[in-house]
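The chain below stands alone and is given in structure tokens; this is the form predicted on its own.
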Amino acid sequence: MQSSTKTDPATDKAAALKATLEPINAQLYSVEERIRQQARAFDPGVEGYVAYAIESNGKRLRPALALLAGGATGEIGPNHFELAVVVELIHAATLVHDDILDGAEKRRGQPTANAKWGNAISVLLGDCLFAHALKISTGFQNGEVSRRIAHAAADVCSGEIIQTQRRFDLKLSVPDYYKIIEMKTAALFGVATELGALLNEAPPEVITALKTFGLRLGSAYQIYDDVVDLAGDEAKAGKTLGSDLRKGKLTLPILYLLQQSDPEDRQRISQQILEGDDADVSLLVQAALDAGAVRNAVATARKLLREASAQIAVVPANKYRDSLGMLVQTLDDMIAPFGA
């Protein structure tokens, strides 16, 4: 640890993001509670392993999403709690298995259920999450809620899928990666902010925009992780910088290496991304550091993060819709600083 005189930007990180959410907490207080209370649903033999994967998955962006979409567009009511809850359970059931597919041992300092209990469980762990939120969804009385969420439930998994299918694959472009991310990230994100309004019958523009401003949102903060992961903090990250690379996953700063990079030292990136040892990968982080492509990245996220603050136009100006645009500002603040 520095000095205490000095602040720990992670510390200020999480102080922005709570004044962020100020209207909502409370709110968000109960969907924890919520949340936690499912794993009383299950069979006691199962309780164990549902209460562990759900105690604590950081943030609850896509709870605060749905919190304050619903109060942009009128009452937060218990639709939008039970919206919260489901959301968020997709979400721990993705972080399951992605911990599974990376042989991940630890999330946020915690050993990840794969390290506690092995694979086999892991699987069926993160089935039972989404199989129990896809159940609490059957319960809200519009069944257009229920169907889109199991839209985005179905294209997590299948976002998950390519980017696997596509480890190591030189030729994925950056289109390609604009919709995986789409798909894996974005999409709960999207399905968040557009059911908040649509539980509360929001006019179909406002629908619409909150839709594609949690799509921007959830797109501009993958991509922030992506770039955390090459030009980031180990320490504060909590795992290796470059840990994407060693995987085969082919981020937006390398594809922007590869793209902006003449024949010779393609061919050359190319065969290290292959390689992918220890060596070869610090090279590639330093290679995208220097080039330009990690700041081109953050360039792309912030132009995204523009236009997600300008669907917000259209929604009724409140406490709540100003906090939406306080949390794309925040995003911003966090990612500004690898593009400079």
Contents of the next structure:
Number of protein chains: 2
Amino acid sequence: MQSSTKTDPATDKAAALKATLEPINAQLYSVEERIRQQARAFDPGVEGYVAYAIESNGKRLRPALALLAGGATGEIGPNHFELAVVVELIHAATLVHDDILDGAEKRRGQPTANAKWGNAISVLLGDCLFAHALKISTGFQNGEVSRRIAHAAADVCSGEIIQTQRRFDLKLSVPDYYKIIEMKTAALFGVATELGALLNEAPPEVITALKTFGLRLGSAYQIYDDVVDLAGDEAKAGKTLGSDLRKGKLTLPILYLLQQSDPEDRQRISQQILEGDDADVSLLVQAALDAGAVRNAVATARKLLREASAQIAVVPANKYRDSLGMLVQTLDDMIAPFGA
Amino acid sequence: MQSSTKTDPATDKAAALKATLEPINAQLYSVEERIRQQARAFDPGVEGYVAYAIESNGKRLRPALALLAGGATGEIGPNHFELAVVVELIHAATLVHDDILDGAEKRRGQPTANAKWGNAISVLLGDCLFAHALKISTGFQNGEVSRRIAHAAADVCSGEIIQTQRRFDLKLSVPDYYKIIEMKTAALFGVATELGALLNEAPPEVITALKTFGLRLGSAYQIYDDVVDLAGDEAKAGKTLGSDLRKGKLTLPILYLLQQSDPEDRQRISQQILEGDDADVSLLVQAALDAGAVRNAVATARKLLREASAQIAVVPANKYRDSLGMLVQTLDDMIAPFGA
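Having looked at the form predicted on its own, could you now put up the form predicted together with a further copy of the same chain?
So here's everything in the complex, that chain up top.
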């Protein structure tokens, strides 16, 4: 029984997130139920695949943002639940396709769709989830809602393709990186918070503030993810570090490392990135840590989180707004140790 | 110079189609230009891929249907051009993903996206085209338009996944086949004609008739495609016959062959389908021809075309309506010889 008294960081993180989302935990259960119901909306031949893809131990961060932005600006109504489902389905679609691109065997400890059913079914499964999400989104009374969702979805796809296209591209700049992560990750966070407010007909400045909040939080979250891939705990992450580097994805710490290096070092680092065998990847990870490039990326993420926090001032004070603030704090607590 | 006097069936077919679409040939050029312009709406990093995927020698049948349904019910306005672009982009997205599933190297004589850039870019390129189409579709004033487009797109994806899931499934019934082709192919034809009329606020019975017209034409077109894959001219098609069978796709002629055979033959045919080496495929193609299964499939397609024609009676008479009728006739002329 001794092990149960040990601190499990994953459980800690989940507990922290649960505490942060306290005002909407009951509603999140209901979102979960609605997400599961989506599978039943499909043809029986498709239902099983969809059910598998959306059943997950995911954090449902995007739905949480949609609900919190709703609560912060008025009632959390049926439209907010719809919005929560739509953003999560779009996210689920991108995960299914990402796993094909990466040839990933597991996600959150479960076999990926491509590992279970091959690439053909998985390409189509992602398409189905995506089409279904956009189908639901056309059900909103206010056409502006489906318009913005479709724009965000297009941004996500474009961000992903640019990222893929620029693998191993040493000319990738830090602004290029920002643009990619804002498209592929932050756009969906931003549309969740923006539309959470828009559905409540919040004043334009509140809608804009919540959109910016979501965008900054999303970018910070992606940088966190990228830092963990380089500097996380292999045992905890359940995967080898540097997997982005192996795939040629140049993330912020590596871009900082290149920027900070003198020409000679940069030459050597570039070569290691392009050759990319396991020994090179380990050297690069160590170099990014030693040179303070990881620390600098953490500092950038924390700066984005402060920018997110600053937006909250415009939003009327209530427990949902406070929860948005705590969400920023929770992410800051998660990323800060990597900058120490 | 002798060869130029020979009849080239491909040129003949193109000429027949062009004559059929005479009332909208000028507008189709404009659609072509608009389709090309779409590439420029993307981020520069994505533009080149999109341009390649939508630049094609395709027949632009779906845009033609949208315009003709518009002309048959009133003015062909800017909304019809938008609709034409949207249905073609959705179609283009499915082609990009289909080519990944099939590992196809060429389409219409050009290297496929996956042959040029690999599967990763192609998965995302299809996603981008799809997302962009749905983004445009949310621009229609009438929310019902984007709603029906999203529904059709979801049907296309579901049809594709069911077809893929049921490869080599000898329990596939003829009604299952109809359902699959109605979803994967006819849905997009049907939404093009339906919305062409809806955008002109045509009476409900005309909208329904044009929708049914598109659905039947689409199903007949898919059966034609499936017959050509079995019984076409290898040299003309530029591909080996029986490619559907090799992939385990059980199309109407094969389903009829199974249905018509006595238990012993059915057993043997089933085995040949499952084993599916080149010799087996040739035997099956021959058997489908000899048993009249191809002829029966042709008869079914022609019946669907007559059902399409019957719908036209409800539509007010004008040159666009006549063109829709001629389109049915052109397809009938194309498929009839296979039933001889």
